[in-house]
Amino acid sequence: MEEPVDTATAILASAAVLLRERSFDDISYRALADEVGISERTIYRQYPTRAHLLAALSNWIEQTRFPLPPFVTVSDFCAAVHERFRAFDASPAYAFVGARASAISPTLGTEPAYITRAIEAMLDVAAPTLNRRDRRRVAASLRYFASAMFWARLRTSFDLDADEICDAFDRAVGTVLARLPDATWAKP
């Protein structure tokens, strides 16, 4: 028996088939409401604008496509973002979907994204001194080094693979955590 999908569900479902044959920009709310075999004006009253569609369909991707393995110490972390960069490589339309989507999202949203308050957990144990607004700004440095805009931006400006993106990665983590004080990082 097939389970019942909510519309909002199917629309972007269709968003994302129909991103296997073109871009973001090319996919109309008419075409999309052909796919899903709705009306445009409901497409509308599910995502006003484009801006909310892409939002919506970055989550919808992050969370279908690319789900961040669980994490708890910092190499635990590098791995699942290592993971995530390949997968990134395989799909990458989906990717920059979640890439440029990142670079609106501030407007759109004032929770901050599970994998924040999943770096900021990891911080808590791994650095239990360390103070709130510093611990914000590591969790934001590592949230960006772990982003499709990241990787984005190093696969399309200097044409790096999955498995350098994901050097630059670790050495770009590496220099924001050596800059923590000895005295924040908890003892063994």
Contents of the next structure:
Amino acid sequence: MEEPVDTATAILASAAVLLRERSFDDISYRALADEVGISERTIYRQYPTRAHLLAALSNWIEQTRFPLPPFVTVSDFCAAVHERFRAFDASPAYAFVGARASAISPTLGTEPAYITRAIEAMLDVAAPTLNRRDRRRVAASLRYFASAMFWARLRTSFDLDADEICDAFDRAVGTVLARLPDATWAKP
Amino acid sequence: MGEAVTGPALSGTQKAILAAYTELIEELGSDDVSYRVIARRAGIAERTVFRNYPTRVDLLLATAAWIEATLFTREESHSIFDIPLAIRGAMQRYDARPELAHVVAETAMRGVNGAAPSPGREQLERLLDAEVPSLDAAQRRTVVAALSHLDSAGTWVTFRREFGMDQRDIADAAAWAAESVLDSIRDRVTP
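Output the structure of the form predicted in complex with the partner chain; the preceding block shows the form predicted on its own.
Below: every chain and molecule of the assembly, starting with the one above.
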């Protein structure tokens, strides 16, 4: 990983280091300030509330640790999500932060995640004549099954490992896509 | 952390604290509410709040569980094929109280090991075993996992945030996704 270039990023990098030994709730601004070697005040200036810090930390982890491979077809999409779930499984503390951050009330204007736009673009190509309502319902379902929340729930509540989570994901995606009439799929 | 939050174990004082905090979350958001303000609203001493909920995390976990148990309750489903309807209703209730739905969604993702246990799981397993007992273990697990994932505040948050959906569209899309999951087992029902 490259060296942090600015204070805001340095704070996030240090928070990520602390996440290896404690949960997000147990990282105080005090401890974080000591870790970065700056004053607590400076952290408050960058991240006025813990929700701001959580959202920024999650974004940063997402970009540096869990980059999403590009996908065009449905099978590329499933492969990309599998890769992501395996990466989550290898760094659960980071993935849990992502799951949690995606549930908080938005602290800033949020825009749809890259994966959401990529899913919509994929459907436009794969099923060009799909009506708008179905397209949106399918996109929303695929997005939600591809989320860190899905991974977190299956790992913790159902005690599944990465392979089993990928399998559950494939089946869930399969049932959703099976509802679309054959005629809406682009012919190869 | 976070144990004994629902059920008969809750004392009158605890209920008053959780109800007061819930009101304040809707008025002010979950970040800005001090123990002092909660105590004043509940009509008790600040000390009493600390004695019952030593940390903010304790308080938040207990409050989220209380909100789910009292404000976002599901009607009893008698068939696994009723679940999409129950999900539709739950999404409408989340949408009517967005601040509280965010608190419930986030809290579900901050259990000790990440996510909290899936609340409706046992009921789903019971219904499925009664109506569609022929499923193999992997199929059964997939259906239960997908339905309990869809029947959560996380669905509401994701659909709203990522797709800008309104109440009708969220309820529709979540119920539709649950119907898709059930389509795969419709022809397996035991007569």
